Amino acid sequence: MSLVLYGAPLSPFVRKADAVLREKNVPFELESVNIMPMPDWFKEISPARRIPVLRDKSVGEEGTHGTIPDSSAICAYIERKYPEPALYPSDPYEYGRALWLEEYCDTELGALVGLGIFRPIQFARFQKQEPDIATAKKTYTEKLPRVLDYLEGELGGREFLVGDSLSIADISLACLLAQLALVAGPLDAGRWPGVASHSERMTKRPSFVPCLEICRKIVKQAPIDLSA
């Protein structure tokens, strides 16, 4: 097996690369890395100090040679090396839109879900502290709706974000919404019917199930209703 994905299943960005590899039926090994503290060998191959990092042993087995950090770079590499089934549109405009929506989900949605909701709740639990519900609720009720409203509009009642087939944009969105659901439950389908339906469909795909099963074993507590 030539591909090794370094990271932790609970990371939505590890989940993103994991899902892309599974969508393409590419064999790989997921090697968990405890990043608190981050081991020195991992710092060498992850200059931005983030997960995931992919190693392609057919390129290099030691040091930085053969490694690619960052989930977006990893997914683009996987697409180029294993082009079928395609997860990036062939049409130039749709390709650009897919990259934009991937970036928007990873940064705008990712920051709100990760820093504003998931960490205040789940990281506190890991440290055996009371969850910071006030911070999570403020993010959920005051900051998250703007992003979800935009994504609802981009879906426009369609099954996929770009064109008529699954793309990297859908995978990025689903990975972040799955992260949100772990601590806050499913979205309000009355307010965001398209996004909520998209999330439900995506997380049932065989490419998402293995990683999410591990995550649900890690996050043992029931979701907290932050909309009240």
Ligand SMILES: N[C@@H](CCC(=O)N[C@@H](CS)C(=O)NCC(=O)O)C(=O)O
The other form holds:
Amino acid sequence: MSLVLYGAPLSPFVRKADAVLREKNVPFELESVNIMPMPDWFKEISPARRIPVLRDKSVGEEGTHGTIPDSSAICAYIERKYPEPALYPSDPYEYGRALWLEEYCDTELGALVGLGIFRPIQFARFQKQEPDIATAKKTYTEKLPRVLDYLEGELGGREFLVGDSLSIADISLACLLAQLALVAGPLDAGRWPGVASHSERMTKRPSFVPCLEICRKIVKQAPIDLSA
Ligand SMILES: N[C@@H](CCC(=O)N[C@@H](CS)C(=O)NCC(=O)O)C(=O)O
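Having looked at the form predicted alone, could you now put up the form predicted in complex with the ligand?
Now the full complex is given, and it begins with the chain already shown.
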């Protein structure tokens, strides 16, 4: 196998690269990397000390040569190397919008879902501690709505965030909302109908199913209702 994706399925950013590879039917191997603590060999190829990192063995098999860190860089590399089906719009403006929405989901939504909700609940469970429901609820009820309102507006009742086909923006959004759903269940479809149905459709795609099945087995516990 020439492509190795280093990471763990429970990371939404690993999931993003995983989904892009699967959407394009590119064979790859997912090699598990524990980030608590991160092994020294991985630190060498991940200067930001984060997962995922991709290795393209056809470029280099050892050291940093042949590796690309960061999900956005990895996905753009995969797109260039395996152009079909295209996951980045060809129209320049739509391309710019797709990159913006990818970035917005990865950073703004990502910080709230990851640091504000997923970690306080799931990392506590991993350490056999009580989940910090108060922090998760505060993020869910006070900070998340503004971000979801924006994304609801961007979707505007359409199937995809940009243009009329699947793009990297949809994949980023779906990866973060799947992360949220693992610990907090589906979104309120009455309040965010577009985003909720986007998430439901996306997580049924064959490119998402294998990774999410593994994640549900890892998380095990039922989602917590954070809305009340
Ligand atoms: N911008 C990065 C973010 C990656 C990221 O934050 N990964 C997390 C896991 S979800 C990580 O590796 N964290 C390591 C740590 O917190 O020590 C990307 O898109 O790949």
